[in-house]
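In structure tokens, the next block holds one chain alone, the form predicted alone.
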Amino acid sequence: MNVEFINPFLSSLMNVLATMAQTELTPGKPKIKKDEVACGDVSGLIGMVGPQTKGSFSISFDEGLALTIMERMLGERPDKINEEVTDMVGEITNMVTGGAKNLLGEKGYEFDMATPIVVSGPGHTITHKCDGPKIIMPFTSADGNANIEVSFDKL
């Protein structure tokens, strides 16, 4: 998969979390993901369709990081992942994808975004509805880890 498709999601995620939750993430090394098991406790997934390609994006957070982001954004820290946390993860998924959509639009790639879905719980799975490879990019922070997955049909 073209790095041109990955970098907008990476930079958008780092921007959204730095701006909205004063949270700095350190990106790791991207790799091809072979299974569908999420690398985190709560995940947002969103589909994208455009004239040139279709794809999907997901972000998974460790519970501790999700709760810290919630606390920094809204001033309250729940004891565990609850409906408000899953709503927040859906909103972050939307914001990151929207930011990436703008960056990709500057390069001539247009697509529409679906409504994100959020899944949580140990061992939950993420199914990307396209044929391209799934690229996973790990992120670390002082408050826990996050992982993004990006998959687009081949252009």
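Return one more block: the form predicted in complex with another copy of the chain, after the form predicted alone shown previously.
A single chain, with no partners or molecules, comes next.
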């Protein structure tokens, strides 16, 4: 796996957030994760399984950014991370991974997606336990930060 495999997830995320929530994130520089830890207040995680590979994807949001996305989608800002917010994060996780799956499928990398899991809790950290390299990509916005992380075995 190399840094290029992050790009389908990056473009899928930008597309999903622009379409669903008129939200633009500024992507930072993708990094091979060593000691860096992806940190957030609410995260969506999903497993991926294919004939050539398996792996995992996560997206973590600061609380403020998650609430802003929710506000733009529904017109009302929740007070805190509630079930509607975790549903929305699960849905974003599915849509971003589904978009990346289509883009990677065109390049001959096929995988199926498991069902998403959403974690909430202030400042939790996420570690992908995969033999392959973990690629992390930070995003900034006026409303808070987000991170995506992708890890595949054997790519």
